[in-house]
Each structure stands twice: as C-alpha cells, then as structure tokens.
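Below, in structure tokens: the form predicted alone, a single chain.
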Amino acid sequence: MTIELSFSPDQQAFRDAARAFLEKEVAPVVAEMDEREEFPRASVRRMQEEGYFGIPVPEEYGGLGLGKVGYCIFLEELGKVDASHGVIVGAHTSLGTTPLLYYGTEEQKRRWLVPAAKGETLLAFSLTEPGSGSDSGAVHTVAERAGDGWSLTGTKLYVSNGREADAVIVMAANDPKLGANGGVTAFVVDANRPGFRVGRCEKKMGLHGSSTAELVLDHVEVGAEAVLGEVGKGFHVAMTALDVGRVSLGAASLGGMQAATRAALEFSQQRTQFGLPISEYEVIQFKLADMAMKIHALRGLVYLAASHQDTLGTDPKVWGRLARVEKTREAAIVKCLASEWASEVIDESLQIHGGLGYIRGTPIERAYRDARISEIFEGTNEIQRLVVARDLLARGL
C-alpha cells in the first residue's frame, strides 16, 4: 500500500498564501496582544473574511472545503506565529463546526454551520464543569423538558471563545444517572437566550489573547430543535468533536515547534561564546538534531492521522466500530506526542537562547508559556494514554 504524505499544488498554493497572510495580518500584532491580554478583534476578523474559520467545512456550507488536510496545513502555519490565534480558531472550528456538519440536520447546518464556516459568526464548545473534568462523562449541567423543547442549567468552565461566542455547543445532563452512555445531550444555544451570561474570565499563564471564560446557564429555555444528533448521545458527540480538535492541535504544536527551532538555529550560528558561534559546538548541535527529528516525525503523524479523517468523512452513521476506535487511538497518540515534543523542542530552544530566553516579551518566552496547556486541554495527556492503552488492551497493536 502506497501512503502519500506530499501536498498537492494546490494545496502547496493555499499554504503559500495562508503564510504570507499570517505574517502579514497576524504577526505584527502578536507582541502587543500578549502584553495587554486582549481578544485580537481586528486580526480574527480579517482571518473570517478569508474564510480560514471554515477551512475542512464543505462549500455547499459555507466553507472552503480542503478537509482536515487543509485545516492542518493552516494550523501548521499558524502555530508558526502564535497559539492564541490557534486556539481561537481550533475552538471555533474543530469543537464548534465539527459537531454541526457531523451530526446537524440540514435545519440546523443552514442556521448555524453556514454563517459559522462563513466568518459571520463565532463558535464556542463547552463540556468542563466544576465537578467535571477529565472524567468528561460526569456532565451536572442539567438539561429538563420544558414543553416542547428542554430547560438548560449548570455552569461551564474554561471555554476558550466563551465571551465572544455567538453561540455555543453545550453538554448537558438529560438523565444524570445514565451518565456518559445515554445521559448526555449535545445542544447549540444562542449566546442571546435569556438566562445565559459570561461569568468570570480567567487570567492565564500564557495563551492571553484568547478568552477562557466560565458561562452561566439559568433555566435557558431552547427548543427541541438545539439537539444536535439524539437525546443521550451527546458523549459521542463531544468525543468526536475531539477527535478532530487533537489532530489539529498536533498541527499547531508541529508549526510552534518549527518557530522555535528555527529561532535557536539562527541564534546560535549568531551567539558566539570562547570565540566561537555556540552552533559549533556538540552539545549545542545535539540539541538542534533533537529537535529537527520529533518535528520531521510529528509532521508524519499529524497529516497521516488527518487523511484518515478525511477518508473517514463527516457521516458517523456509516462509520464501523473498528473505524471509530482507530480514530480515536490515532488522534490520543497525536495530541499527547504532539503537546508534550512541542514542550521539549520550545524548552531546548529557551535554553539555547540562555538569558535572552527567559525575558519577558521575546517570542520564545512566549511560545514557553503558550505551549504549556497543551498537555492539558482537549483532554489531558494522562487521558490520552488511557485511551491508547484501553484499545492496546482491547485489539491489540
């Protein structure tokens, strides 16, 4: 079996123009961003109007159509000039589209996925709860029946898009003793029906151009039309809105871990130290090879793992069980090697900038902070090996 991991022309064309973009609207505003811990507005606006909000969304709703292959290709490019913009995208359109285009009917595509995947509108995606976290099944935010439709009530934590959001998917209890397998309902809820509000926005390590805001749900009346996918269901919906968001966010981290490799290459072939530039010397060239190898790998695994995606299509109605359980491994193992060599890489490279590294505002120490919480969101590394070696158990390798 041949496997092609080569882009296409025009696939090579979108990255080219995708990167001139980003240096061009994004970069210069990166810096000041960081420092005032402000929503980019402008930036993010001019990346809806290009279309970069609806990137793997198929034409007939309003996005790009180029698939998780073109999804990454940018996330690559934009994890290459900063994480804040990534993670504003990636909830938006791996956790905020993806359960719309998979599980939507044709109603709620039209009123929701189209001005979404248009840059008209901004998504959200909320699961984590004060009591809930990890254990993504054990969901308090309690869904009743009102008439028709249903009653939504709880709070949600750390929802990244949370105060800017037109609208957000929200996981809630319809039956809290049936937990993750029948107890769980995915809904889309307008962010202007009464009863829902921003509580507290957090003040973060690092990621500080993006909002990350608790949402308070008091008795928010929808319709039964807000269902996306079944009553119950709602876990599925959530895991494979996940599985999307991992893959894309190895795309990020790959792109983050070439900036700052690239910035420790040139920095060292400039510093000099005992008369000569710190490039000449092992330990220094060690590191860079290091470095060079995890990016050259992780690049494999990210764009394999989201052709397969795209092979897979967007109908999980005619998914098998074995495909399903494959995704799902091959998304765990990305998105914990991906976020925990983007760490390793960012932190060698910081050391190979010694001092200069360590000082507030320069892009490494930036990038040092950004990269953290990527072991931590869109399910925790340690989840992510549970996952692995749960389907190890199960099938084998």
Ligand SMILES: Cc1cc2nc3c(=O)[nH]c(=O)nc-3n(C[C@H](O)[C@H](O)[C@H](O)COP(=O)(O)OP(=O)(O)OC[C@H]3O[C@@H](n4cnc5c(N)ncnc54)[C@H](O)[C@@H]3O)c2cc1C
The other form holds:
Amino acid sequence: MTIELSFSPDQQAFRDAARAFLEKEVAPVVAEMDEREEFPRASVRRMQEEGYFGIPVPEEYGGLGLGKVGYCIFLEELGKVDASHGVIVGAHTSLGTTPLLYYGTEEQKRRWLVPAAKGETLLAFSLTEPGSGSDSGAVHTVAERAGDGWSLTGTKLYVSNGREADAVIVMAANDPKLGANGGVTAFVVDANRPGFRVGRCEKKMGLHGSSTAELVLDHVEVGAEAVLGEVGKGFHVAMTALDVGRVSLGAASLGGMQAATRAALEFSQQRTQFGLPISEYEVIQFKLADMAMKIHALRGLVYLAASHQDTLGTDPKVWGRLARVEKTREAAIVKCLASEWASEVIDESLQIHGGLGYIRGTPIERAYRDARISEIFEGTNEIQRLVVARDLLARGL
Ligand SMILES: Cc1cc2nc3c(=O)[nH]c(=O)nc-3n(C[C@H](O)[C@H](O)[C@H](O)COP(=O)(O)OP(=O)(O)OC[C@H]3O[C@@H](n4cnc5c(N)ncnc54)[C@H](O)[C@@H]3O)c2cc1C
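Mind pulling up the form predicted together with the named molecule next to the form predicted alone we just looked at?
Full assembly next; the chain just shown is listed first.
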C-alpha cells in the first residue's frame, strides 16, 4: 500500500496564487483591523471576488469546485496570515454552504447557495442559544406552523458573521419535547425578514475582525421552502456542517502554527543573550523541535480527513451509518488535537519571544489571543473527547 501526501500541480498552483493574494490583500490590513475591532469589509470583498468564499462548492453551483482538500489548502494559507479572516470564511463556507449543498433542494441551491458561493452574499450558522451550548440539541428557539410555512421565535447567541450575514442557517425546535432526535429543524432564513434583528455584538479577547452576534427572532415567518432537509432532522444538518468545520478549523490551526513557528525560528536566530543567539541553546531548540513535530503530525491528519470527506461526497442519503460515525470521529480528533497543538505552539513561540511576545500589537500576541477560542467553538474539546470516547466504547479502536 502506498499513501501519498502530495498536492497535484493544480493544487500547488492554487496554493501559490492564494498565498500571493493573501500576502498582498489581507496581511496589510490585519494589525489595524485587530486594533480597531472592525470587520474587514474591503479584504473580505476582495476574497469574495476571487471565489474564496466558495472553494469546496461545485462549479455548477457557483463555486471553485476544489473540494475539501482545496478548501483546507486555502485555510492553511489564510491561517498563516490571520485567524479572524479564517473564521469569516469558515462560518460562511463550512457552516453556511455545507447545509445548502448537502441538504438543499435544487431550488434552494439556486436561490441560496449560488450567490453565497460566488461571494455575492454572506452566510452565518446559528445553533447556540443562551441555554443551549454543548447540549446543542436542547434548542429553545421555536418553529411553529404558520399556514403552509413556519414562524420562528427565540434568541440565538454567539453567531459568527451574524451582524453582516445576508442569510442565516437557523436551528429551531419544531417539537421541543423530542430534542435532538426529531425535534430540531434547520431553516435558511433571509436576514431581511420582518422580525429578524441583530442584537448585542460581543467584545472578545481575540478574533477582533470577526463579529459574534446575538440574533433575535420575533415571529419571523418563512415558507415551507426554508426547511433544509427533513422536518425534525435539523440536528443531522448541523452535525454534518460541524464535521466539515472541525476539519477546516484544523487546517486554519495548521497555518497559525506555521506562522508562529517561523516567527520563533527567526527571532531565536536574531536575539542574542549571554553572547550567543538564543537558538544556540538546547532548551530553545527543543521547543522549536516540538513545534515542528506537531505541525508535521497535524498536516497528515488534516489532509487525510479532508480527502476522506471528498471521497464520501456531499449526498448524506447515500452514506451508511459506519461512514457517518467514522467521519464524525475523525473530525473530532482533528479539531481537538489541532486546537490544543495550536495553543501550545503559539504559547511556546510567545515564550521564545520573551517580553516582546507580550507587547500589544505584535503578531504573536494577536495569535495567542486569537487561538484560544478554537478549543471552545465548533464544539468544546471536552465534547470532542466525548464523541471519540463514545465511539470507542461502541465500536472499539
Ligand atoms: C467567538 C465565538 C464564535 C462562535 N461562533 C458560533 C457560530 O457561528 N454559531 C453557533 O451556533 N455558535 C457559535 N459559538 C458558540 C460555541 O460553539 C459555544 O460557545 C460552544 O459550543 C460551547 O457552548 P457554551 O459556551 O454554552 O459552553 P457550555 O456548553 O455551557 O460549556 C461550559 C463548559 O462545560 C463543559 N461541558 C459541557 N457539557 C459537558 C459534558 N457533558 N461533559 C463534560 N464537559 C461538559 C464544556 O466543555 C465547557 O468547558 C461561538 C462562540 C464564540 C465564543
């Protein structure tokens, strides 16, 4: 058996073009965006124009058709430059376009997916509520029948892109008694519907360019055509999107780890103490070696999982149960390890920078603040460990 982990010439060309674009269009705006805590409209617009908001979406639906591997290649490059932009792309693509691509009818794809993939509209994904975080099946936002359609009422929390989104994938309880199993439905909701309002926007430790908004739905009326997938099967829709999100989060973390390691390498070769560059000291060398090992290991995990998702395809109706649970276990492993290794690598890079690493405005200080959330969102790492442990107990290793 031969397992190759190398990009095709087309994938390499895509990566090189993305890298050059991001250096030119995104890198220059990041420090000011972070300081002003502003959504980076101009650079997001440029990324949308280049098609970077529809990378894994097939060309027939307005995307670049590069699959999950292509998407991860881009997020790895973006992760080297800025985490806020990574979350903006991820909330839109992993969490916004996946439900439409995997569960949407042809009509829903034409109406919602095509403009989103072309970068004409921005999407968000709204599962979390004040009383329902890790216990995400315990949704309190209600979906009541209203004529042929539905009326949605409730408060959603911590929605990335929530302030700017044109449309939001909203999870609501069609039958609160049933919970995750039959009681939650996914809706695609136009943010301009009467009764839909953006509430408080959070001030955060990091990710200053990405909005994190409360959404208030007050009897928002939507037609039957707003339901994604089947009534009562919304939890599957959400979990499918999160599986894609968790692997792409791994790719963004991989990029962040490389930027932090590169910065530590350069700094350690320039900074002299006790008459020698600090890179000459074995303690520093061991830190650098540990950082490189984690990058090496994570690269394999991310691209293997991404290529498994490409092989599995985008039609959940043809997936067997085994394929589903393997995909979910693999995504949980990638997300958990990637986020913890990213925190460790960035922390060690900051340590190597000494006092300078703690000074506001240095890239490593920003990376340190930005990285921490990856252990929490898209399902906390405690929940990822529960996912892995439950599957282990059910099926073994
Ligand atoms: C910046 C940011 C962006 C976000 N973006 C989005 C978004 O776009 N869309 C969206 O829907 N949500 C989003 N979220 C929400 C995020 O996914 C949740 O915060 C996360 O899932 C955790 O939920 P919680 O905050 O309610 O914590 P809780 O669920 O209350 O957890 C608190 C602690 O208890 C632990 N815990 C809970 N249950 C168990 C258990 N059974 N066993 C062991 N430990 C447990 C958790 O791991 C955690 O450590 C975002 C959050 C932030 C901060």
